[in-house]
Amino acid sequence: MAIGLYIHVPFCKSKCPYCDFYSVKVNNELVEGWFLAVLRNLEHYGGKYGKIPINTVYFGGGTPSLVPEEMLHGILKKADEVFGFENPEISLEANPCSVDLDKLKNLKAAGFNRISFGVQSLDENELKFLGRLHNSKEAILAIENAALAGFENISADIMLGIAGQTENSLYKTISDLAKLPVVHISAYMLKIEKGTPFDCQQIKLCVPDDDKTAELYLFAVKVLEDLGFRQYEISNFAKNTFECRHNLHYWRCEEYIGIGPGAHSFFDGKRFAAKPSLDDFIKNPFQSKEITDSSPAGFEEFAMLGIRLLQGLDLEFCEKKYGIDAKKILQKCNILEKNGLVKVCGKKISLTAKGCLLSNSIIATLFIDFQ
């Protein structure tokens, strides 16, 4: 079965207030170094293991536009080589201010055929709020750029629960991407995470509450879902069939490298993370590699990535699979069926709306230490 290859790319300009990802200030020298690396550790894996079938590839970060075009092109022409790829989906993830039309050509004729854009917002109050480097004219830009250059499969990151935003600003950002050549559209909650400069009383006080947020939340889904974007995950809507084919790895629960400081892999029966040290990762031979979970891929995770998507989880599935009890587990659905949380078709569960907003509480009502 084909795998999905993941490359983490740890350069920003500067670094917004409430991200956690692990990031440094972008410099020449440590792109080089770290493009170097990252060839290093494509061909160990060539080495070790032989041909593995990439069908996704996905560059995240930090800013992978900031990369130089011809390296992001060798390491997806070493991928190539070391693994072969199947009909891939290859996305990079761009700030809108980091690309123009002349690098959107040099990226599409790379062989790239999507790009995410961290658009956040097309509300200039709400964009200084996040620190963000655009503002609304450099993201409507680049989108229409992107579709100069011949990219097809273009996504859009918007946030939710930002200070200051309103059910009137939220629309007026979807419904301006709407009208742009954006096939997908991922909606995603601010979330304060500690140790951030959002991690403060002054920043609390002023987003909007949780209740508020859930409210900006729903309301996205429908104006998305009025517009075309089908939801199909929790934080994902898309149109025909651009569903993120890279990110459906990571919720049907099928296996994935990770390579660079910080990535995460499911690879060889088991889950493992390379040190979030870019300085480890380019003196190294090979990246550093801490076993997360030696025996993935069980139950319980398959069914709480699983549920996330918007198609169901099939429990007649998971009773030949895994040998569990459905009965159980729909016996559990019922009050939370009749709350308007959950839908149950036969054998086959899935969240609402309503349901994505508490899916970390239904998961553990359903799954967690399952028997």
Given for the second form:
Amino acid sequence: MAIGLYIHVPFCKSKCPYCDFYSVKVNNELVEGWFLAVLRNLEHYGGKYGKIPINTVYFGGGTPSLVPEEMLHGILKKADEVFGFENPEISLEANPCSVDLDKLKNLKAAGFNRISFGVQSLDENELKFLGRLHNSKEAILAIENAALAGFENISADIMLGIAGQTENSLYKTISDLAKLPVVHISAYMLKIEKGTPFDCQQIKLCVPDDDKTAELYLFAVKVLEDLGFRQYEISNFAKNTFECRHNLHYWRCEEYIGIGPGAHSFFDGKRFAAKPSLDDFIKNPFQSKEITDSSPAGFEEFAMLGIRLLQGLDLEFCEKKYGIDAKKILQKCNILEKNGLVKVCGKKISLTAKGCLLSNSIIATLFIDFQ
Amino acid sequence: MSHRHENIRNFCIIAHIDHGKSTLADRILELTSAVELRDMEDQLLDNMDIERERGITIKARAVRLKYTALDGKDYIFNLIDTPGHVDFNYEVSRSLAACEGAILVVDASQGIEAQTLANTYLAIEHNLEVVPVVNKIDLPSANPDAVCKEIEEIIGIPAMDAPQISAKMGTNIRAVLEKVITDIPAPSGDDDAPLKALIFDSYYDSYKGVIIYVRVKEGCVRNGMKIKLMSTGAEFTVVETGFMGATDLINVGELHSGEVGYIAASIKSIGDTRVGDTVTDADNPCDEPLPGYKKVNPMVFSGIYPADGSKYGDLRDALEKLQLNDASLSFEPETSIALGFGFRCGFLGLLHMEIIQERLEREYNLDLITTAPSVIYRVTLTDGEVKYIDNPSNYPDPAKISLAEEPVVNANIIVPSDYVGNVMDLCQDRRGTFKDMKYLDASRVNLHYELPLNEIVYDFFDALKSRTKGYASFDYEMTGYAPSKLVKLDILLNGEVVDALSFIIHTDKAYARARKIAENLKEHIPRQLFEVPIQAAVGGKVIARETVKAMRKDVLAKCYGGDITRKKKLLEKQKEGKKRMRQLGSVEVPQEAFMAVLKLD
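Could I have the structure of this protein in the form predicted together with the partner chain, to go alongside the form predicted on its own above?
Entire complex below, previous chain first.
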């Protein structure tokens, strides 16, 4: 079966104060070193495992759009050469102010067919709070240019739970995006990660509390659905068939190879991660490998990831594959269904929007067998 | 009386808690060289961790000592250490039955306290010679002469020549031992009569089986002899018999009348060895058993459940083992819809209950959930049937009750006169009936109240201490039953009655308690996936209500480039969390919530 390829691009112009992904300040020498290391690692995997059909490639970051197009192109070429592409979705995460029309055209020509902009908001104050480098005008322009450059699959990330965010401002952000050629929206709730600049009392006091953020989320789900963006995952909404195929690999417990400092992989029956160090990544012939799970893909994991998809979890399938007792789980679903948290259809269970908000607890309630 | 008897003294030490009983025992052990100094530990006879930590004696313990008196003669002392707390009167009573005398220790700065009185009366009831000793004379606030006077006036025993000692500093200990020789009578008994020995304690040894502690009243017991335990008729062959050394048992093969010692006879079950029973010679039995002493029945009951349901068997084993050494502990299996399989346990009082719980948790490594303590109610049904209810779940339908009664106690509270008002308020609040009030001296008062037992099983002692800055002392004895207006208060979570949280209460107190419990529960039950109403109801009528709001947000939004370790970690954390939760219907309740019901202030 075809797998996903994730390339971690650990460069940013400046680090957003809420972000805890691994990244360093961009500099040409480092980018060059990183580029060569990516190629080395691709060859390494190719040499070791031979042809592995790839049907999604995802450049995440960091800010992948900071990397020169030629290098991105080189990586794609190398990947195709060692693994073999099978009609792949090729995504790039981009900052609205790091791409102009020319660059977008070059990217399209290099093989990218999906671009995901970190828009976050179209409200200037909210963008300032998040410490973003772009303003709403630049975000809109970037999307329009992407369409002009020939991208049909354009995604925008938006953030929920920003200080000062209201239903009105959120509605404006979403409806303005809907007027643009955007076919996919990821709506993430702001999470204050430990050790980030946002991890302080001052910020915690001015962002909406859990209850308010929950309301904003439910509101966003409704507005997005009304505007034709169907929710297919807890944080992801798509028009027609524009679901992000790469992320579907994750939720479906399918394999993927991650390359780059801090990149995670699920491959060859194991989950592992590379050390989050650019220096390490550049210097070592091959990236380091820390096993995070040597026997993954049990039922708990499958269910935990699968239930995030709104199409739901097919317990009949799980019964066959994992030998679990679907009846027991369905019984536990009763009260959740009564309270509007899950939907049950035969042996298929799925989360409602309200249930998505409580997915951690629901997963724990339904799938952990704590006897 | 034989010459041998003249050199034996069997005695115990009685005192109010903290008056220095165990310290005096330590000094006596040192002075009689029963223990080498290198083996000496504080509170040597209190060998349970809990006893040492809390500074209390729970179990009676016996030791044989050799003392060379000032007159040059050697004496054998059998010293039996006893608990001071009212809950363990039973243990005291057992020890007393094996003795001819008791050393009464009174704190030179505190004077007579409630348990001083209770324990002294118990000793006098057993016809023991009471030897008063005034301890802690080294304290700056000590007033030994006044305390001696108090002993004479209040208890009515001569105390002008009572040894004034400091057990802590080792001052005047010899005077105490000389007093034991002169004042406490030697035992009597006929070595040639058929064996008649009183069992005053027993414990289980995994190598030797049940070890019984006996006081031989008549006759002798020897290794190889066939003995009979008179109440059960069970017969055993003596494997070992001898004395209790300070640190181990000394097998000497023979015990004579007047002596205190142990018997090991490969007894497998503690059930055969009832404390208070008489041991006799199976081949040459005595005519009738010794009068067993007053058996104390448990007064406080509570359900004890393993937090982890699979540990039920472990809990049963642990309770059985504890019961081997604590005959006053009773338990029988019970089932709760909320908590699963557990035991309804009977205790002598609240301290006893706490100690048992603590021992189960510490010595047997068990995680427990305990339900609110209950007393035994007496209910007469309309058809004339009388029922004793020790579990609120079994409380009958009010329509079928013609008379409900609750146990009452006579309480003695000794308190500095400044706090009399506070104590009276407290007793009033606890539905007490004032009986009388006596001045012990110019500054201390003995208050006498009749109180319902269910008002003191929760937190009365704590409340008393906090309202008197810790100066009050308290003792009580059961007097019987009195009619009362009782109701059963049920707690409902999400509309379902949680049987383990139900309790019986006086009508006048129901509203206030219901509100308090609902509030406590609200604080302790975390937000769940849906709103959880907490209701307190009497006979189907809701009298208090709180709501635990539904959780709104608990989600990991991002996919983190395929990094699912965070999700897994979270899942592991939730698994751990679940272990500490009880699933009550659809509601998850942490163990602390069950305890929260007990905390009223």
